[in-house]
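First, one chain by itself in structure tokens, the form predicted on its own.
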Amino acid sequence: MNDILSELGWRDLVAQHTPELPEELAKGPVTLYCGFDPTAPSLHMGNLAQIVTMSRFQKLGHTPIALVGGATGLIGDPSGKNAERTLNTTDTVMEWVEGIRKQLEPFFDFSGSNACIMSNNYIWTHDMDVLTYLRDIGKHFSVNRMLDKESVSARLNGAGISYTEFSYQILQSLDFLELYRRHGCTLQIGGSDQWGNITAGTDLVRRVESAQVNGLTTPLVTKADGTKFGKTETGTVWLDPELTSPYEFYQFWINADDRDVQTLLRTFTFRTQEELAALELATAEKPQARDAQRALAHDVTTLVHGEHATAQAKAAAAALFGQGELRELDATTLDSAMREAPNAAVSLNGNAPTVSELLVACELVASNGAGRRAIAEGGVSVNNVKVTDENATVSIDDFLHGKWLVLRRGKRTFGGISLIK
């Protein structure tokens, strides 16, 4: 079944693969896995690239195993790190394991002949004694080859590396061996920074079971300016709506650079080659319409958060710029949107602040005089209602959901006032 390599190929999603992989896929469907370590309470954008890749495999008949690394999460992968990770408690990691398992489930089909399998490498490691680990697993690893791994050699030339993180490669390789034994898994996928760990796993299976298994990596997603994808000024873009709201999530995608949007569409959506070609043409002809970004934001937000959350995020974006009804937004979406805008907090305490004073408070104008002039010129609205009185005031009834006023100056500049109760 070479269709998957063709699919990944035109999407530019193949960084490396073992030489035997095309022949193996030509024989028919395979069982593959990708590991997700619980090093935080939520998955993030880097994980999403691998989730979508595994989903592509499943849609073409292959059986995916979503492995949550309860064991490897207790250790920490040294890849890309300049110093040792802070080790989390077992209770914390196991709590994160359960949360990430629930996050992964909606992305896969758990019915049919190629139903997704959920697993946790803590199952086969927590009872393994140190002598078994050293004699049956460790003896198959060359320290020389482990030292050649880029992330290890970089640490040896810098802050150093503990035996704990140095051993991560052995634990990940053990995963491949166990999944081969338990489920006939013959393929591991991951980001290109995982190539050393993946090939160590293929070597272990070959040495212990005399079996040929394969690896495939996808390119790490970076921005055109060279910065890391999935980061914003406020930090990581998480898949958990409590950590990154659906509105913030939607805005992250819709603000994608024109130089990045085609790569992101190929990587994170299921749109066809013809659909993406049409969007590329639309971007070239009319970039200001941002059709590609709108398609990207809609598809990925829906994939992660569902249609309702996407509709609310779209409605919020429209309403904030005067193209929708603010009072129809739910409190959570409005709160998320306002946190992204310039805002200030006020306490009425019997006073009735003027609109011009509030414009100053959220830094939409420099002074009360400038605020009154903006009102007189017809360029100010409160909750999308134009203000015509230069001395207009607000009351508690004006606050949406009892918390927010949305002020707008002109067509594109808005801010928020939150009510201190």
Second form
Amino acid sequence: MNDILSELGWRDLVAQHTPELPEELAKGPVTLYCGFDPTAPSLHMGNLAQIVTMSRFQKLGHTPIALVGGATGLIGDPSGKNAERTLNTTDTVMEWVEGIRKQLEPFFDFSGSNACIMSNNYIWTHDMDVLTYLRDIGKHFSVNRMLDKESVSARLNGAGISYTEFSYQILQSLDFLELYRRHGCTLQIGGSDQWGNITAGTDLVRRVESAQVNGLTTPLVTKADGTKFGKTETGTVWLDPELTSPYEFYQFWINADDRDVQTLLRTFTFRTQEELAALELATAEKPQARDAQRALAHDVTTLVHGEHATAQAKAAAAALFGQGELRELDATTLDSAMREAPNAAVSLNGNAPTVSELLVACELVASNGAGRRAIAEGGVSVNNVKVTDENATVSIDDFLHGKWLVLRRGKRTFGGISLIK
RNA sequence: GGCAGAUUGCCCGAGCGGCCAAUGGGAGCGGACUGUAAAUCCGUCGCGAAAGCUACAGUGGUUCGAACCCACUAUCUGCCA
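Same protein, different form: I have the form predicted on its own, so give me the form predicted in complex with the RNA.
The next block holds the full complex; its first chain is the one shown before.
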């Protein structure tokens, strides 16, 4: 049962792999890598799937290399893009590299015989001269084969592709070669959109080093309703708590569709097959309890943000979604819950603001008129008490712990108003 | 390059001189129902408490009065070269 392929197999996490991979893994632990390009200030859900996959390898004794793409991030991967990317400045990319490196660290074990290795492909590319690149690396690539890659051919039939992005697969292949030489890395993993880039790398290592190295891709996570995984109405769900708060992050998982929850559990958690079967049964028997979603949200939020932040997110959710218990909530929990929500600060200098004005202040509605309308529709509550009067105002006594006013619009949209003394 | 037509609110799309803040559909939002779901039904959907204000590509004009008529500009689409 400590066989990584059977582990990934039952979790449905293998899209494709090189035919020689099972044989290689049968010989014992390997060193593998996955690249993370700094295309944004933070990692996101797509990256998390790969991080978790790498972590599964490490837990079973393999050595992971987390490669930050300082160089490839400057070039831009054409995979899955139907138009040329806008190049980010070097300064921006370097800043993101650092942030992403820090973000990756907590997921891996840096001790023991199979300690995780952090690397950056900027190291072996930034001072490579053009002639070396063309003679030593470029010579091994057939343009005919490069054109056949899905990521390139899709663009040739569409918006076109620059020489810069066309060269991306060469850089990624070079990474595999360098990691093979430096660390004996013999496996690259990635999302299924990376298959072309990965096989380009295994080809290069075979030509240059006469060595068989392997690739494995995981399926793209898709959702039953057809919308893109990892996005909410407000945008991408990031791993950085500054960009996506732990509360929002927790809510993202809690709101998973019943139809998707098993896939997500298999992909993003370390729960066993037996545990997942039990949760599947629970979903079927009493879907309203949403035990599977709770387990998912708990596990993934803990993995990414830690125990403490998870407890806070849960407490906040329980308080906000619970009925009428807000006054019993302690100040610390309330405080953190409210910081998660859109909030605004007001001062009560004698004038009592109306509820609709406060709704506008924390951007729960677009205009005062919309706020009054929302109240008239019976969709607004203050501290979990429904507001019935369009002209209702609040007073100092309404602020919980003398500090926060909890506004709710509809069933699950919250906002906070803090009091400036 | 020449001729013809189009441009309406988040999207599609009616309106073609006063009764137009502008029919209808979709999306969104709220309510009922529910599981912080799906489906369904109901309501709502420019700003303003209101008077009123701002809007129908832009600018200017005709008119007591324009989304609607005219001119020019911009963009898009057909047809001819």
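On a predicted model such as this, the values are computed, not experimentally measured, just so you know. If you superpose the two forms and keep the largest set of C-alpha atoms that fall within 1.5 Å, you have the rigid core. Residue numbers count along the first chain shown, from 1.
Asks: Do you see a C-alpha shift of 2 Å or more at Ala26 between the two forms, with the core held fixed?
Replies: Comparing the forms between the two forms, which are aligned on their rigid core, Ala26 does not shift its C-alpha by 2 Å or more.
Asks: How about Cys362 - superposed on the rigid core, does its CA move between the two forms by 2 Å or more?
Replies: Cys362 C-alpha, core-superposed: shift of 2 Å or more.
Asks: Superposing on the rigid core, is the Cα displacement of Leu60 between the two forms 2 Å or more?
Replies: It does not, since the Leu60 C-alpha is displaced less than 2 Å between the two forms after the core fit.
Asks: Let me know the CA shift of Arg373 between the two forms in Å, rounded to one decimal, core fitted.
Replies: That residue's C-alpha sits 14.8 Å away in the other form.
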